[in-house]
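A single chain comes next, written as C-alpha cells; it is the form predicted alone.
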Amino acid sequence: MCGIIGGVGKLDYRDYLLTGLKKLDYRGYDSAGLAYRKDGKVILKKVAGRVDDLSRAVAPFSGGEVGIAHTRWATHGVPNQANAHPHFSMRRDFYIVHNGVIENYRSLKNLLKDHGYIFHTDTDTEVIADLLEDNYRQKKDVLASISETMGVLRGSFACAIICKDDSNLYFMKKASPLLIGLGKGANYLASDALPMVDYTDKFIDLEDGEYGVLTPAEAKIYIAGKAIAPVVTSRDTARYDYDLDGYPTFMLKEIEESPDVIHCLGDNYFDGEKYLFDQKLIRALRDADEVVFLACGTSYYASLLGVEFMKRLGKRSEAYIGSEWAYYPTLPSKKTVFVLVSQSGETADLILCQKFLLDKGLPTLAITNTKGSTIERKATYSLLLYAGLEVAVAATKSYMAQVVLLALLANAVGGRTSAVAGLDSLIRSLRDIVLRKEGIHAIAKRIFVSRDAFYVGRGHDFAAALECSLKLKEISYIHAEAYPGGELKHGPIALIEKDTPVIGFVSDPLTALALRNNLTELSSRGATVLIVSSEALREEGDSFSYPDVPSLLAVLPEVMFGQYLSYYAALEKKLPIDKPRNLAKSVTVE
C-alpha cells in the first residue's frame, strides 16, 4: 500500500527518487521522504504531505552513492513528519524504508527497550531499523545482521536499507512485493517496476525470504545464508501505468489485501490494552439517545452492520441512504450522533447531508479512507479506515475495513473487547478463502452466463447478501437481488426459473434450519442452489464453507466469497473489471 524506490551507482538521485515517487503519487499517500549517501554522510529529508511537498523541501544537489525513498499511507502511527519514511536506527547506523506490517513489533520493541533503545516514532519500521543495528553491533556484518533480523520478524516486509558505513543498497523481502532493476553503472530497487522503467527493462522478482545487496556493478541475492542465481526477465515497460504488484487487476489485488487492512485497523485502534479512539467521541456515543448512519452504496450496506453493533449495546440506531435522507431528513433528538460513512469522503449526497447537520449544529462522525477529504475535514470527529488507496471502482477492502472499524468502535463504546479478540480468527478465515479462491472460480463458471441471480440470507447473513448482490451487478452485469429468506414466499419466488442461481448464506445457528428450508423450496422449483456456510453449520452438499468467526463478523468471509464470485464471473465474460461501465470510484455528483 506504499511505494519504495532505491538506487545505487551513477544516478541523478534527486531526479530519480522524486520522479519515481511522483509516478506512484496517484495513490494519494500522506507522507513522503528520501535519504541518500554522499561523501560518507547520509542526508535525510521527509515531509507530511505529497511528493510535490517533498520536492519543494529537497534543495537541488548533485552526486551521491546510494539513495532510498518512500511514499506512505499511514498504518502504524498518525501521518506526520516523524512517522514518515525513511526511518533510522537509534545510533543512525541504518536508514530504512519498509512496506508491510510487522505483527510482533510490540514484543520486539520491548526487547529493544531492554537493550537500551529509545524510540521516536509510533511505527513498526523503526523497530526493524533498531533490530538491524542491534545485530550489526554484534556481528559487524550487514548481510548477517539482515538474516538474523528476518528470523525474528513476523508479518510482511519489503525493505530497502542503507548502512552508513558503506555505499551499498541492501534489501530483504517477505510477503510484500520488491523488485530489482538491472542497469549499466547503476542498479535499482522498487516495490513496482514503474519507477524504474525509464532506466531498464531487465528485472529480478524477489521471492519471500530473499535478501541481499546491490552495488553499481552487481546484485547478490541470498536465502537462508546461501547465494542464489536470480532469474532475470525482460518486460514491456509501456504497460506500467499503475502498481499492480503482479496482479492482473486491482480488484483482485484489493480483495486479497483485506486481511492486512484488518490487521492494520486493529493495530491503529487498539494498543493491546486499551482502545485508541478519541474519548470525547466515545462519550458522545455513550450519551447519545440514538446513532444514525448515513451512507450510500457499499458504505450503506456496511452501515447496516453498524446499526446491529449499536443495537446489541442497547442503543437505538438506524441507517439511511444518504441521497434519500438529504431530501427527507429526520432528527430523532438533539442527542443523536450522525455517522457519515464514505470511502472517498467526497460523496456529494453525504456532503449535502452534512451541510444540513452543520447548519443545525449537530455532531457528526466521519468514517472514511481519505484524510483531508471534505466530509473528514468538516466532521466533529473522524476515523480513518487505513485501507490504502482503492483503485478498482468496486469497493472491496474498504467495505471490510468499514465493518471492522464499526465493530471496534461499538466495542469501545460498550467497554468490550470481543471484536478485538475475533480479529485473529477473522484474518485466518479470510486468508483461508484466498488460498481456496479457485473453488469460487469454479462456481463462477457455472453461473456467469445467467441473466439473473439471487442472494438469500437471514439476519446478518441478509446484510452480506445485499453487498454481494451489489458486487455481482457492478462487476459482472448480472441482474442480482438479495432477499431475507422468509420474504421469498411473499412474492420474489415468482421470479425463480429453471437453473436460476441462488446463493444462500448460512452462519447463524438461530436461523440456519429456517434458511435451509427456504432454499429447499427454491430448489424444488428448479433453482440452482449454492449454499455458503460456516464450518460449524456446514452440511453435505454445501458449495463452499469457511472457518468460523464470531457472530456478525461472519459477514466478512461471506462478502469475500461474493467479491471473488463477482470477479470471476466478470473474468469469464471478459469485462473491464477495474472500471465497470457507467460507474466512478468517487461519486461527486448527486
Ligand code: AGP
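Just so we're on the same page, rigid core means the largest C-alpha set that superposes within 1.5 Å between forms. Quick caveat, the model's predicted, so the values are computed rather than measured. Positions refer to the first chain, counted from 1. First, how it differs from the form predicted together with ligand AGP.
If you fit the rigid core between the two forms, you'll see the Cα of residue 284 move by less than 2 angstroms. Core-aligned CA deviation for residue 551 between the two forms: less than 2 Å. If you fit the rigid core between the two forms, you'll see the Cα of residue 104 move by 2 angstroms or more.
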The other form holds:
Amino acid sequence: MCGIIGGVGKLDYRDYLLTGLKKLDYRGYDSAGLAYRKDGKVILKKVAGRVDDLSRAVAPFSGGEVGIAHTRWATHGVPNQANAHPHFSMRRDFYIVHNGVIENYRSLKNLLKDHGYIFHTDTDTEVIADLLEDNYRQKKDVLASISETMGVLRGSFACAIICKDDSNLYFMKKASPLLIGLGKGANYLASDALPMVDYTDKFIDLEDGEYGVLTPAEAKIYIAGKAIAPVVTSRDTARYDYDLDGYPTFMLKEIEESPDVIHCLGDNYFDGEKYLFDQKLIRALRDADEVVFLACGTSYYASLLGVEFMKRLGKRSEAYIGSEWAYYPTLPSKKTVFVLVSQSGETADLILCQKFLLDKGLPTLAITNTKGSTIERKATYSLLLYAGLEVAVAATKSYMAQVVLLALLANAVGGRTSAVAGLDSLIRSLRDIVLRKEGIHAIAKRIFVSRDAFYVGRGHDFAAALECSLKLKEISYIHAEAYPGGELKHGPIALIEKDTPVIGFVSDPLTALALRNNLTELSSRGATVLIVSSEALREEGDSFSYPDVPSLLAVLPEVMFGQYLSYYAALEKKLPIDKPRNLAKSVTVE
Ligand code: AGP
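Next block: the form predicted together with ligand AGP, after the form predicted alone:
Now the full complex is given, and it begins with the chain already shown.
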C-alpha cells in the first residue's frame, strides 16, 4: 500500500512533507521517512515507527529545493529503519519513495549484483533506485534513465524520485495511484489529493506508463519517450475535511456522521419527485439479465445487500469477493452489468477485476467515495457516495452510504420511490442509536475481555452479522465469526463455552422465532446471548432495540450497533482505534 508525497519549489518542506504524510498514513503506518535536497545536498531521515515518530526525529529546518516522503505498509522486509523509505541507490545518485510491488525484483537484484551493486535492505524498492543509477551512469539523462528502468520493472509502482545532480522532482507511475498538484511557485505530487488540497485545487491524474518531471514552474509528462499534454482538473477541496471536530477518534466521528451522510445521499439522487440517476445507467440495469457485484471487505458485505435489492426486482444477482473473482471470473453474458463497489476506488484486487472487464469491453458501474480514483475514472458509469472523507481504517459511514445508494438505485430501476420515504425513518433510527450509544458501551464492557465472539442472524440480518464480525476483528482484535442462525448446530456450536458472547440480530418477522430458538440453544450451552432487535420484534430481556426501519434497511441500525460495539471494546482494551495493527485503509497491493 504505502503513501508517497513530494514537492518542488518554494515550500516549507518540513511542514508540507510531515503534515501531508500524516494525512496519508491511512495507507500504511509501520515506518516513515523523508528526504530533501538543500544547498545541493540530500538529507535523509527515516524511522521504524509512525509519522509522529518521524516528526519528533526531524529537527526544524528551513529552505530546501525538493523533497519526498513515505509512510509504509510493509510488503517486502520487516518494518525496520533500513527497510523504511526513501531508499537510495548504491552511490546515492537517486533517492526514491515507492508505492507498489516490484514482482521481478529478485531477478533484477541478481542482475544488479552482477553489475557490482550491494544491497542494504530486504525491500523490492531498492532495485528501482539502483536501476535508475545504473542507467543514469550510462545515459547521463534522468528522464531517459526512468524510461529505461520502467521498461524492465514488472508489477506496480508510483514513485517520487530525487536525483542528487539537480533540484527537480521526478516521478513514474504504473498500477498504483499518483496525482500531481499544480501550485504557484511550487508543484506537488502524492498518492491522493488530501495532502495537496491546502496548496492547490488543480490536479493532474497520472495514467499508467506515464513519467516525467516537476519543476517549480511546470509539469512535463511523457509516455514511452513522447511528451503528452496533461489534462488538468479542478477538485472541490472542501470535500477533504480532515478535522476531528472535537471527537477523540475519526472512527467515532465517522460513525456519527452516518445520518447526515444518508441525508446528503438522498438529496444527491432524489429531487423530491424523481430519481436523478443517469437514465442510460437505469436503462442498462433494466435491460440487464444479471447484475454482478464485485468488492472486497466491508464493501463486499454492503454488496450482499445490493444482491438482495436486485433479487427483489426479479433480477439474477450475485456478489463476489474481488480478489477471488479476479482469478476465477465467471463468464458473463453480454447483458450482465458489473458493479464495482469500493470506498477508496483504489483497491488493487478490484482494479484487476476492472481490467479484465475493460479488456472484454463489458460495462461497469463504479460506486465509490472518491472522485478521480482509478476505479471511478475507468468505469462506464459512476455513482459517488458523497460520504465525505473517511479517515479511520474501519469503514463505517461509507458502508452506510453504499447500502443506501444501492437501495436508491434499485428503487429507481424498479420505478418506485418508497426507499426515499424509508430514508427518513432510517435517519431517525440511527440518530436514536447515537443518543443511546452508552447502552452499547455498557455491553462492550461485558465482552471486551473475550477471546472469541459470534454474530448470528438470518437473511439480511446475517449480512449485517458478517460486517459486524469484521469490525470486531479489525478494531477490537476479538476473534469473531458470523453465522446464519440455523447453521451453528452443524458444527460451530462446538466452540460455545461458558460466557462466549453471541450477538443475535432479530429484524425479520419471517425468521425471528427460528432465530430466537437458535439463540436459546446457545444460551443453554453457557453462551452470553445478547439480542439486538427492531422495536416491532422486541421481547423482554433483549439487550438493545432500535426504532423500526423498512425491511432490508434494518442492516443499518444493526451495523451501527456493531460499529459502536467494536469501537467501545477497542476503547476498553486501549487499542489504536483509527489505525489498527497490520492494516491500511486503502489496499493498493494485491
Ligand atoms: C473495513 O473496515 C476495511 N477498511 C476493509 O475491509 C475495506 O472495506 C476493504 O479493504 C475494501 O476497501 P474499498 O472499499 O476501499 O475497496
